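Next up: a single chain in structure tokens, the form predicted alone.
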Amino acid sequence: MATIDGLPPLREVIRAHDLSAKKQLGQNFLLDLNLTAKIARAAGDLSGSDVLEVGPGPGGLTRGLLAEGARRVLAIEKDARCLPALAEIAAACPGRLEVINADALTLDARAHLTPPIRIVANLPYNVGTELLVGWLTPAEWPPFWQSLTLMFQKEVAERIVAKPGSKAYGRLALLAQWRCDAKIVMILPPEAFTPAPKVHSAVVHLTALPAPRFPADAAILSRVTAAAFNQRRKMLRSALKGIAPDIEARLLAAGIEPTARAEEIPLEGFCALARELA
């Protein structure tokens, strides 16, 4: 990795800056810049993309994200303590980092960034899910990234890769295999972090396709998956009852058993069972 000339560690920073992580805001930093480099190339070739980060904090990954060659890497953080250790790092790389004070889950990000444009971030843990549900459910597809490279606690990373049968498998999972492959590309112990949480974190990649795998009304999708999986115990056609008064029917022409339970059910299954509700 080349390093950005000048800067110091980020354990001065953080001290300098009095900058303690605030658990209301989700904050753990993640300051080994040798993780944050290869967090960095996980996302794959930066050098013509514009890069969003959201939660930058003192900036690690911003850092490895600079080095790695992003062409700009726009940075929201709604921690204003932050702001002055994020400058630094803008000084040392003029005209490639902007960074915006802001919450991520109600600003725009668009108008300021240049296509092609990839996501990587070490989410906070309170909104991460909340960020990966709006960007996999654009009004229109493809949508305006072309990858995600997101760091979760690894439970939720797990759900988003989960496949039928599994325990993890559900609503998360469909949404995110619907229009991407998706995989894990790193997991990370608690200690890698300051400070340390309590589970360990997963690094998930995501490369949206150019159209979702099978073809299906995005909002049928979702409330059949919702109704399925909030009642994920029961039987489809007792979870599903109130979608269509015949359901049951509607189940066996999409190929799909009554009697079976949403974990047992594949993707294409619930996109088949959404194009028979149309």
The other form holds:
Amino acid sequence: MATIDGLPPLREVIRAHDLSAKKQLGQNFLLDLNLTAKIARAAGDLSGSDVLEVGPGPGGLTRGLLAEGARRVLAIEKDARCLPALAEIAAACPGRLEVINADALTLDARAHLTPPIRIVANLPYNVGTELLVGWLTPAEWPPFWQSLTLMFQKEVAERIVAKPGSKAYGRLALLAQWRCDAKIVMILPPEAFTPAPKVHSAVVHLTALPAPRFPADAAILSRVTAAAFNQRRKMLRSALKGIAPDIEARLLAAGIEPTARAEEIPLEGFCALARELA
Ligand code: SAM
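Return the form predicted together with S-adenosylmethionine of this protein as a structure block, the form predicted alone having already been given.
Next comes the full complex, and the chain you just saw is listed first.
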């Protein structure tokens, strides 16, 4: 039976194109089109935006994005086996879907997109964090995208939205929250995917702020947080010893107790320290 978008159900698509999931490509597919439409809605109003989707696979989320009114979708897929299935979606939505067979880690997709741009993806787990860090660390801010709506393993999603004092709090939380609003908008059990992964997943929605929440130099902030969290159990005066010879004085000038540990310090404190060290 055809679905609401007139295309065959995803199980049929997978059978017809012999798309058995490959673990090394992080292939855990979403086959419920109600769920993919819900993820697309979590990305906000798509009607005036180009959407960059990484890893469309058989196209469940792609169909959700198109059904929810995305102006245009650019989908980057590494697995050439998926291209015929995606071509069927492109034919059903003339001029609205472009598919590029490439590795999203190396392709610069910006030339293929017209602002405003939103990024929405059920990411391959093995490259998800690397892609996120790339999107969060452009040469200039604001970035080329307005929002990111991304599926991660739940544990990674919790690290992105973590607050000081929690175990999950660390570099990823600081990097994300320095220049974005970040929240978990959906939690999915393993059975939502085919094949089912071992862990729960979560969708995180990040909106780019027009400017950083607190002023700081990105490279210094990155160096300081790397050193602080590489030895998160140590007091900052020893964890940051290698950063500056007078680190105790610098910490105090930034309003931070030298005996405090990295996980107690809020974003504002790390930004103040980065300014002291500039
Ligand atoms: N979006 C589909 C869905 O929700 O059912 C598939 C999601 S699956 C978790 C991840 C997809 O990313 C797979 O189709 C896989 O082939 C693709 N992929 C893996 N590594 C990639 C890379 N480096 N660049 C682009 N696509 C990649």
